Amino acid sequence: MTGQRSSERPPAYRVDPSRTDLALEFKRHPYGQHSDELQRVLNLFRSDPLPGNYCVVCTRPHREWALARFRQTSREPVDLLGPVFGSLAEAEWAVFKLRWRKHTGQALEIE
């Protein structure tokens, strides 16, 4: 036994840099299913620590979301970052670019 916690452990799974087309993919369907290779790059960015992870909050009922991030704990209120997204799916996929740098060291070029 290590004495890591699984939070600290590198893992398992490598978001391939080069696998635009899996960002592609999520853009153009973000809610559903998608394919088994997507779906292991989703599951990397979902399982990330919860302090500091970004999340998309709604600050408008069905008209505005905002880009936010988690503090310490989910009992505490999470820090808006802004910028603000007129859909669901444009501060989702906004998450996603973040999620895909800090885990490939890349940004997307994809606007």
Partner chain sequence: MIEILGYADRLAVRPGMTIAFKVSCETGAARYRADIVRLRCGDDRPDGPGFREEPVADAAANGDYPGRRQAIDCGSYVRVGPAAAFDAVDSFTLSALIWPTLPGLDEATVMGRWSGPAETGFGYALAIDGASRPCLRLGDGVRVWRLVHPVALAARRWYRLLASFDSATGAASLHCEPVTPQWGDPVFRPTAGRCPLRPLSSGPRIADVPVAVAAHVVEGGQGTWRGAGHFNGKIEAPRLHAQALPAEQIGQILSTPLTGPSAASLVAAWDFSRDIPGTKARDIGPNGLDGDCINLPTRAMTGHAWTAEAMNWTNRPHEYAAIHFHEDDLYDCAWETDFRWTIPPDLKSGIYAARLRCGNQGEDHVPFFVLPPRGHARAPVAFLASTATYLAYANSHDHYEDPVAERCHGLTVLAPADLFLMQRRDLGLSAYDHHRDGSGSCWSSRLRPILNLRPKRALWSLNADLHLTDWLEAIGQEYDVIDDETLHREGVSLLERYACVMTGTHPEYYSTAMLTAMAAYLERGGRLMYLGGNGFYWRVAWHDELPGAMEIRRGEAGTRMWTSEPGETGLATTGEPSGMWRHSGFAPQRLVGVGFISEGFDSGSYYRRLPDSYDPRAGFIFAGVDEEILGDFGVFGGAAALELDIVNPKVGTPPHALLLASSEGHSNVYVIAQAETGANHPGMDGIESPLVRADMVFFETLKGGAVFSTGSIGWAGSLAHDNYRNNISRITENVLRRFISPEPFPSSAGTR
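By rigid core we mean the largest C-alpha set that fits within 1.5 Å across both forms. All values reported here derive from a predicted model rather than from experimental measurement. Residue numbers count along the first chain shown, from 1. What changes on going to the form predicted together with its partner chain:
Taking the rigid core as fixed, one finds a CA shift for Glu76 of 2 Å or more between the two forms.
In place of the form predicted on its own, the structure of the form predicted together with its partner chain is requested.
A lone chain is what you will see next.
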């Protein structure tokens, strides 16, 4: 069969790059209840397929997490990308910014 599989089609929902307010909401409150609009953004960001997807590796229990990326399958070792974080919230924010760039084509100019 030829043609694009449905899972490879771009999602119907697209992130409006001007909505940096949603990014700020996530930065302030990465866990728990989010606004409906932010939840849609997160659902999109968290739907990326495994090959090449971001993850974090806990390098020191409860103290240190390193940014990493899956390879093509979950049977291969992940690649450590370099940045190391002192909290999971910091790691969540770093990945959020990377995905913002990927899905909007624009960098998120918020530290």
